[in-house]
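There is one chain below, alone, in structure tokens, taken in the form predicted on its own.
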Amino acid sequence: MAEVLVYVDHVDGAVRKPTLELLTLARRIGEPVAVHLGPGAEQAAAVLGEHGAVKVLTADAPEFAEYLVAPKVDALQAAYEAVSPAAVLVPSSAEGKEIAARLAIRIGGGIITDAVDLEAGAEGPVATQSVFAASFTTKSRVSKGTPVITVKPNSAAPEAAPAAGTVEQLAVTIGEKSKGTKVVSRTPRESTGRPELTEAAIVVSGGRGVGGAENFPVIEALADSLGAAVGASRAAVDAGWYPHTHQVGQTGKSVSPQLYIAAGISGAIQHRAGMQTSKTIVAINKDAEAPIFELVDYGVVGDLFDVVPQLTEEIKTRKG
């Protein structure tokens, strides 16, 4: 069976759960092999190893660290020459598409990006995108050379499958053009306990009819009690009410949580096309006239503030 590349998202050998969801998919179309780079290998291998990765390659080089994402590149590169593989699948964070991308021209394949679904084909992987504001659902596959793939987290639950998970060392030069941009500082991104929006199983919003910073505790106790991921529509982060960094929508990040419970938002197209893939879609808005109502799996027609911190009383109720 053909071999096929994973590109390891990990912090210090932690693996982030979206590398072990490549993992599930990789195996539908051929054997995994992780690409591990940085520190923590070791750590990392018997997880990769315990989610099918037949092979981990690995490389630990301080450029990596010092400059943008071309050293890495650098080193997948050498990954896809040592393995020849039938398929690159990286995960569709903003590095690593533009790792995909980088790697896709030196290579000479095609990139298909922020897929939800990946098959076996007769010629090739298939993979499934959501596109246009995800109005549509196509299936696309390469049609030259050895695709590159980003799949957006939460498309696929990570299964294990135990396999070998051997630790190979993979010798990377890094190329004098991959050091044209240094990182100079850096500073750590303030912790607030919840899980990463692009990457949560569950995502709460707020929008305009939050109607200030002051009562977006009211969504943070939401999700606290589901252990969610908080996030905002364009309207609430332009008024300063909530971080940029946590803006849903087209202009902000695109998330695909299991379930995905939005406040106060109307659902204009442009908050609709970063959340409209997520599996179960609940809306509250006293608005019954709403464009959010119309893709909605569940909709709660009141003032979320009756609704909302009486849903977080009862999840904590139940929790006990």
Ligand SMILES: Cc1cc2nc3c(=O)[nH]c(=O)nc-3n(C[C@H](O)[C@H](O)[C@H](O)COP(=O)(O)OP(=O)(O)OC[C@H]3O[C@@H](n4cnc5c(N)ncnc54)[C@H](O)[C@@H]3O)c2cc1C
Given for the second form:
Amino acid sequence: MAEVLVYVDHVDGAVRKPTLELLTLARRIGEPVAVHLGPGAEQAAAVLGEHGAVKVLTADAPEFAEYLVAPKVDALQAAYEAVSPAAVLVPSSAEGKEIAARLAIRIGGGIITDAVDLEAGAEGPVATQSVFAASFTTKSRVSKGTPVITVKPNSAAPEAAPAAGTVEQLAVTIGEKSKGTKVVSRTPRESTGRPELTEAAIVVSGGRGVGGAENFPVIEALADSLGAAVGASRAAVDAGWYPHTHQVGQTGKSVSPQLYIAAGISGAIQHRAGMQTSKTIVAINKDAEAPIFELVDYGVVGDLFDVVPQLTEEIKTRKG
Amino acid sequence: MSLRIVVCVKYVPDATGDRHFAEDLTVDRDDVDGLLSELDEYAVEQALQIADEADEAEITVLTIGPEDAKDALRKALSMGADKAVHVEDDDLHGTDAVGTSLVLAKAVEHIGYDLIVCGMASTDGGMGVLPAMLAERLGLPQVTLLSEVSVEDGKVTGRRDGDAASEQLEAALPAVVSVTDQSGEARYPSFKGIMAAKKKPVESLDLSDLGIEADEVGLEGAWTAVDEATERPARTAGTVVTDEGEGAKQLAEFLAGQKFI
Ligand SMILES: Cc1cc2nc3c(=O)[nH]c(=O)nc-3n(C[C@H](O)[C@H](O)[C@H](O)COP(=O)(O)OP(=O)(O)OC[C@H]3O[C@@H](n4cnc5c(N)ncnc54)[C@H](O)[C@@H]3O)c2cc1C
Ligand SMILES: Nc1ncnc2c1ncn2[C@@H]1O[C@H](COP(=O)(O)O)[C@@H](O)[C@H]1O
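So that was the form predicted on its own. Now I'd like the form predicted together with this ligand, please.
Every chain and every other molecule in the complex is listed next, the one we just looked at coming first.
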């Protein structure tokens, strides 16, 4: 069976969920071979093998952290040359898309970004994408060269499928050209202790209706009662009420949770672009005419400062 | 020496309009109102600020697109760019990202550059891959997704706010930069700017000017094929209740029914 390269997104060997989803999708096309760059390959290999990786190709070099993106492309290209895969799958993060883009140019392959589903087809993998703020669904494939496909988080439920997960060292030469952009300093983000926005099963977002940074704890409390991630509209982010890393929408994160709760958000097209594929959508807004209500499975026309705290209490009570 | 800045801008269908596909499953650009991608306005803005800081600079705005894409160039010129280049050719219809990056690379080489500035993504395709592809093709440093950027002493520095960390980046010119919508509001063209833009030069190029064969681009030459595009069924109208004291309870009931609590 043809091999499929899966680029691993991890933090020091702790594999992030979207990678497990990729392994699940990769198994529909061929045999997953994981590419793990940086430290922690042994730790990662256990989880990767459990989810179907027959092999884990790994390399660690200081250049991966010292320079932006390009050294990782050198390594992924080395894996590509070692394996000659039927496809290369990369998680659709900002960096993942850039890595995929450069790899596609190098190997003369075609690229599809932000796939939300993947299946085997007669002429290679077929990717489903959601376009124009999720108002259209397309099916595409790469027609020339090896397909390089980036896949959005929450595109599949990770399935266990035990495989060997044998760790193999990958020989990588990092070219001089790949050392063009120096990472002078790096300030890691502090963890909020809440689930990762793009990976969360439930997201609770606040918008301009929240009225100020001092009121965001109202949104956070609801999120915590549900074990949810917190999101924000661009209006709330631009006002400085919540960090940009939490922005949902066209120029923020694109989320696809089981449940999305929008409080004090009008539902502009650019916001929809990032949440419209959520399975269940709930909105709380005091304006009955707000466009967000066109999308909802359940909506409450009301003041979020009444509804949200009461809902939080109600959930806490029900959960005991 | 004058700093030669090329800003890549895209003409896109208005996102607030009714965007759809043409019969050949390419984005319909004829039937819908278009404009300069809002995300590329940030690129023009940062280029203007960098040029202001430089002793001497010249900004060329570059677009690949149909006849109407000239509107996007005019807008950028009226914001303050110096000249424009429009790559237009019937054979470009249906070109995908890989093909577009080839044309952009040839076009910036034709123009001459020290710094290439792009937006973070186009608002229609929204792949956010072209700046990285351009850097790859031209063998240049990629300094992308910056929320802050400056150029000094032949170096570009900037801040990239990623998911896991915020990074301070540095590269020697020439380089490819992309900026996010966090980089600072784009200016509105002034009346004077709009008038001046009418007199600024717009060079038109076709594929043969750039030495590109028709079969390397376009729908036929594309590396990807769209086989199907279906309009997403409108979400079935849900239940909307008005809170008269019971709203939260009713919502909790719904969430419990869906097994979220
Ligand atoms: C290129 C571009 C990219 C963009 N990218 C994004 C993006 O990624 N994400 C994004 O979100 N936006 C994005 N936007 C902005 C978008 O167009 C909207 O401006 C933004 O989403 C509005 O945010 P909002 O809904 O919070 O604010 P508003 O539109 O002002 O809506 C606030 C809502 O809160 C309600 N409200 C007020 N008080 C209360 C209360 N006490 N209780 C209940 N409801 C209340 C009001 O009725 C109103 O409906 C982008 C725009 C552009 C041009
Ligand atoms: N047709 C085009 N002409 C000129 N520049 C473009 C074109 N398409 C994309 N770009 C540039 O590449 C950036 C990223 O686009 P994309 O990869 O399509 O999301 C945009 O913000 C523009 O700066």
